[in-house]
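Given as structure tokens, the chain that follows is alone and in the form predicted on its own.
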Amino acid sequence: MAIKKSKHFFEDELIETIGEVSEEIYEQLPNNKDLNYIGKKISRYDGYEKVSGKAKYTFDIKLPNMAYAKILRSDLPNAKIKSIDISIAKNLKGVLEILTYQNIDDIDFYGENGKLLDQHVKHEGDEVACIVAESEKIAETASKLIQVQYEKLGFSTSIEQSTRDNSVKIYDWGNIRNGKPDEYERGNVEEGFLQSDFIVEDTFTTEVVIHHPTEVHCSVVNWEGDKLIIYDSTQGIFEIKKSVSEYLKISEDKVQVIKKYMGGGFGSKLEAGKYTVLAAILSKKINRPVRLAVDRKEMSLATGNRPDSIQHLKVGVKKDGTLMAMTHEAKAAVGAYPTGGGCSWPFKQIYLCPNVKTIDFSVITNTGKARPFRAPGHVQGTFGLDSIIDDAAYKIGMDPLEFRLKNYAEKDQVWGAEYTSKLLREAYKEGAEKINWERRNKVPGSGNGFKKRGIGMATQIWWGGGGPPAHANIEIKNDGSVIVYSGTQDIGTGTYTIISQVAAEILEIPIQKIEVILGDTDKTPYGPSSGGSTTAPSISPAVRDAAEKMKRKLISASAAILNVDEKELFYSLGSVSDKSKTNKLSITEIAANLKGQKLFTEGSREENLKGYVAQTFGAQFAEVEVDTLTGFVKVLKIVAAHDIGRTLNRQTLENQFHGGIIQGLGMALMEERIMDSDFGKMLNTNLHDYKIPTMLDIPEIEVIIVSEADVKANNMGVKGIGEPAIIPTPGAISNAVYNAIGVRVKSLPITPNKILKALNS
């Protein structure tokens, strides 16, 4: 192994890391059809525990003598606290401690004055105080007894309000993050438009969407002497360890983070939450374990969202369909604390176009902070891009699929790098065949009857190549049992299962003999956070590295036991033997001969291949039925055809695609944060009023994988699938609606009233 500097993408950000990488070179495994476990529909490693109710999530953790904390949150969108009186609440029986900005060290949490408990609250749901008590009910009661006097300030809760000339300045420097937009340009767009035969220009908008994972954000913390143990529902145990140690100004080796099971996160749980740090401070003060769980309303207000967007797009095209120039200007409301909300990456990358310009404004508003949400930016951007691509195709009388193929990009359009693989043409072909693309309305809206059907499509690009540092260790105990340790976490995607498959495949032993330990910073080597579709392509190569090294170690041990040269031995089916097979030792026999010693190997992910960029690609095709009398849209079928490298587990892959497509359907047709702009309050902070898809909304879903191993991506040929599943869904549904009714709905979600308004206009 060697320590090297590496680069890879994580959630649209180019990450540069320094860490140990494997220098071993392994041949790619055969295609999945010739393998025993990889690529097969293997039941989940943790399936029984989950369906039987035995699985312990963070929300289920109960420690002896545990106390319960709750956060008092602002009910105003922008205000300064003039006074706060906790005396009545403090005297309530069962209340143990109350934290406010007056009695807590300032911890700069979000930057730009975003303290742990700040005197200046900037959105409804911002933290005001934190109470710990003998029960959650007592803590909630006490929160209502705290008397707070506010100085109300002006506020803005939308892009339009924050970008007016006379808008309230949320920060002294204004309401645009960094004081300016993020810009990109290649070629000369003005010249490109002059060379175009047709120009299509329009504005598209998307809504704010809330993550709403099944398991709410939750931390259970306990101090054992000067060591802090955190049970956290998180997508990154090592990220929490690092962040909390920095906030509390303690050594990282004094923090242990544990998470065995988790009920979803979708990006909202990639960061350390204020609730975790508040629980840690309170636990230290009262010398007891503390649990702090965020309720569903708090989830709506304060744990993150997918920002909305206003996108103005302009496309110049030749009569033959050649794209000549493209511009994209987008604004996104990213909440009260500075973060990014750009959605132009698909616009820069998917199609071959010499002249491109994008401008992204991240607009500060008095609302909850934006956080990464399953392909941040790409879902919004793809909806806008694929809408105008369809419009451009219809403008020149070309089949929308043919138009996309006409402008197919063989290389990366931003850096000019080669792709490790790209099978988007194959995805287009197979997806179109499965949806029967030729059935679509050649003239949008030309179907008969008041219930009209339409077919639409959209294209997906996303990173998903992963990278180092990522480690996995394998231990063989004296009884021959095999344990794999990795510092990653299973966020519900099946990481336990794919790790056991890789280990079993390489070691050529029954999968039932593999035990997998994840989610504990004290027991496992470092693993990256689980986001950006990077877990499988980062961790599975490290598991393979450890398993290949274990095979060599087993051969070496057998040579010593049998007193023969290592070169005379080979490994097969969990045993080491010589060519004549007269001398043969199983893993169990080798382990028993070591008399108390353990066999142990350390595996690492190799560095990414220089000069290449690993991307995932795909196309989704949607068929819808629109009732033109009621405006109701029913999605009948989604065909998802994708290039994602090697499939590790076909069953969990389909689970991921179904989940992503259902989330994309929700964004396309119903999900939306609704704000009262007069009072700065969110109106639908529960799952009764915030609509998500139910079983009755879910269409037929067909998943097609057009790829085998991406041999240049990593030693397993794997790329990620978490984000690709959702990216093109809203765009495909939107284009199908247009194909059905012949009128473009330019705003998500596509609700019945918008359909009727569009038809009547």
Given for the second form:
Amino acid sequence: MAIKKSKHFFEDELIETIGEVSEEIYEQLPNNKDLNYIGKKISRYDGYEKVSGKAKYTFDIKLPNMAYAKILRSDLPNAKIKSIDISIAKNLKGVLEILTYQNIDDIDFYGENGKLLDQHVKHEGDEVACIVAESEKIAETASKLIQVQYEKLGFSTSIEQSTRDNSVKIYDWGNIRNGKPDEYERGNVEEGFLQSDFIVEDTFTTEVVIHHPTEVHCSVVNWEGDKLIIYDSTQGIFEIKKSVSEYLKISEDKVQVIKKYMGGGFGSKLEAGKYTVLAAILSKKINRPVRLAVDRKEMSLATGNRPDSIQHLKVGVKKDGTLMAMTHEAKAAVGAYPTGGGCSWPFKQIYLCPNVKTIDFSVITNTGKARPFRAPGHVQGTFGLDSIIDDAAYKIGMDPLEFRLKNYAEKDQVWGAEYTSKLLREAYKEGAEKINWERRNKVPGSGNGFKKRGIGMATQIWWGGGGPPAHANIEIKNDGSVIVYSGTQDIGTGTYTIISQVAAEILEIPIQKIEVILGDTDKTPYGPSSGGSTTAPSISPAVRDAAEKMKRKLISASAAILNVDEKELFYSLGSVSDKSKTNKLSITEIAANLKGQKLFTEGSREENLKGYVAQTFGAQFAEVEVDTLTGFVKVLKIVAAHDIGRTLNRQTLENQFHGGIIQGLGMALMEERIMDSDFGKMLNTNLHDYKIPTMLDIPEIEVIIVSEADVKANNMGVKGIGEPAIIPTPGAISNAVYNAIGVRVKSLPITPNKILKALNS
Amino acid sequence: MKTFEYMQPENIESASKFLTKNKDSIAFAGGTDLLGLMKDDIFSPKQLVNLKKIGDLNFIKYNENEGLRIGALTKLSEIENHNIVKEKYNVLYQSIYELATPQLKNIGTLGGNICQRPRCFYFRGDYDCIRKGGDTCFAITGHNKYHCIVGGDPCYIVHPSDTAVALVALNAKFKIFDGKNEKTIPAEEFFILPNVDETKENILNSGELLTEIIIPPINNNTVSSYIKVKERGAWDFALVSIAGVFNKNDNKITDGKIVFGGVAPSPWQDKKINDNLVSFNLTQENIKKLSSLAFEKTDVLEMNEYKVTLAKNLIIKLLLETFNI
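What's the form predicted in complex with the partner chain like, now that we've got the form predicted on its own?
What follows is the entire complex, opening with the chain shown before.
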């Protein structure tokens, strides 16, 4: 073990970390077909608890003498509080305490752009006060009794409004984050366009979409003396520990964060929310446990979203299909507090092109702050990119798939790094075969009848290699049972299950013998936040490291027990024996001999290979049927073919792909935040009006994994799959719609009104 | 939701009397719409009058001479699964099939579906809109993709009920009880436009209850169908829907009736279309011509012009699919 500084991608950000890494070098495991647990369809470790209702989610946690908090939120998009009167609310029976900007410590939030409770509210849903009471109902009733006088300010809720000449300045420094766009350039695009035979140029737009995980954001907090215990529905227990201690200005050691089960996050639960900090302050004040859960309307307004995009794209291409130059200029509404909304990464990375320029503006608006959402930027960016690439292919009369193969990048184009592996060609080939690509309309829109079918595809690139620090410890108890501890968390993706598989595989014991404990900052060693498709590739190698070390420790213990040299012993199927097998000790027997001492090993993720970048690749192919009389798009089939390294669990892998594809389908065809521009308020704040796919919208989905193990990625050969699953879905569906009707709908979601308009034009 | 009293009258007379006397009370059938409105504080009744204890409003009766009679408290799923409805009244069956999720149909009633309130964002949100007694229809300058293209002034809601569209097409009659007397009126006279009263969608006054839906018998030459265009596969209200009931003879419609949903604050008929259905020759060319006659006069808003195209297209789709052309 050694402490190292290393870098890897988390979401779309290259992060630098310092931490302990494993220096052990292990042979790559055999292919999945020769393994017992890895790669198989193993039922979920926590499946029984979940389906039987025994699993306690944060939302379900009840502590003795617990009080309930609710947040009063602004119903105006931009306003200063002139006065706030809590006297009537405070007198309501059962109300315990009320926090407002007037009686709370001055705590910065969102960098220095706001306060925990701020006199200036910058979007509908911004926090105004927090009430704690004997019941949630009382807290809610009290929130309506608080009298707030506002000074209404002008507002902007869209990219257009925020970037006009006379637009309202939301901050003194303006409405563009950092005052300027994020830019990237390689080669010389002007020259590239001059060398092109054709230039294709167009504008594509996507709408703001909301994460809406099944479990709402919530925290249950309690102080035990000066120690704060937080049960939180979070994607990162250590992140919450760190940031809550900073907000409260207490030692990190005085904060414990626990999360056992979670109903999804999709990126919206990566950062600490104001609700957690407010609950902690209230809990301290009233000296009781406090629960604060937001409702679906608050989820719509104030717990994050995927920014919209207006992407102006231009592509120069030679007659033979060689891409010569590409430019991307995009704007995204990131909400009232600065954060990144760029979507140009796929544009820089996927297709081979010497001359590329990208410009991304993150535009401030009086709407809820954006947060990372399952492949931030990539989903909207890939929709734009693969639309213009499709257009370019049709323009020069080339098969769109052949066009993509013609511009295949063997190496990373941004840093010049080698890929640990890239099996995109294989993904194209197998995906095309499965969808039967040749059935597509060679001339888009050429099908007969009112119902027209079409086939389209799009490419996926993402990181997902993970990296250190990520730790897992293994303990063997006196009865021989095995426990794996890791400070990562299972956000619903199956982390418990894959950890038990890796431990069982390496220790060669039945999977039922493995217990997995995750999600407790006091009990488990540091694990990274569950985001960026990094959990499996960061944690599974650490589990392997701990298990391999445990095997050696078991040999060492056996040597001592048997009075023989370690070299004469070997480990197999949960036992240590010598070659003749006359001396043989099972794990249980070894443990029993240790008289109360437990066997314990610490495993860590190794460093990533220098000079390489681990990325995931894939292609999705969609077949759709468009009713040209009604404008309704029915997705018939999605084939998803991906290079994601080694499959750990075929069942949870398929679940992840289904989830990602369905979420992508929602964004492609129906999901959008609807704003009223007169009032600056969101109109569809419930799950009926905010339309997510229903069972009837879900097509046949076929998942093909073209990779065996990415041996250069890590000791397990694993890459992440959470985000790759969603990235190409909207682009593939949109290209299939174009192939069906011969007119391109350039704005998501592709709703019937847009199809009818396109067909009429 | 604010606190309320829960009343459980055992017969329709006492329910009706109570509702007449207590202006802040409201009738409660399946509750799939009402409870949502109450939770969002759009309505805060002092008393909720549960109708479900009234036993004799839950029935489906069929007789070849009199047709189909359905009690207003009959659950939508029971009607959907009724053999006679499936066999003879396809338009009604399809309108229920399309209208919601199984969970909602298992609790929602036919009477409640007909009397449900509009889905307009402004009506259901924190806006003092004209339908709630204010003086502005915010949809006119606001988000109006889902609003009406005809019959709107001064409130541009669309009537949300699928069954209402099918029942008007079937020439159904509605029985109304006012506490003392019963009257039966044609379904199409039940619904009113905002220029009559912008605060309600039908003629019912407080204390009046819709008790029964009577659908005339159907002869062997009658075919009927309902098509609903939504933005997703299930659990969505119509962008535009269309119901058609036709009598046919060989390749000819002898007479028929087409009714639209999602285009107006009530189920909507285009007189020109229905007049043209008399002795209508079912050719592709005629169908296209018929479609082009529809919706001559509309009052479209910024985002809903597509509904004109959609409604016209649905005439074509309805006839092509109903008659397998």
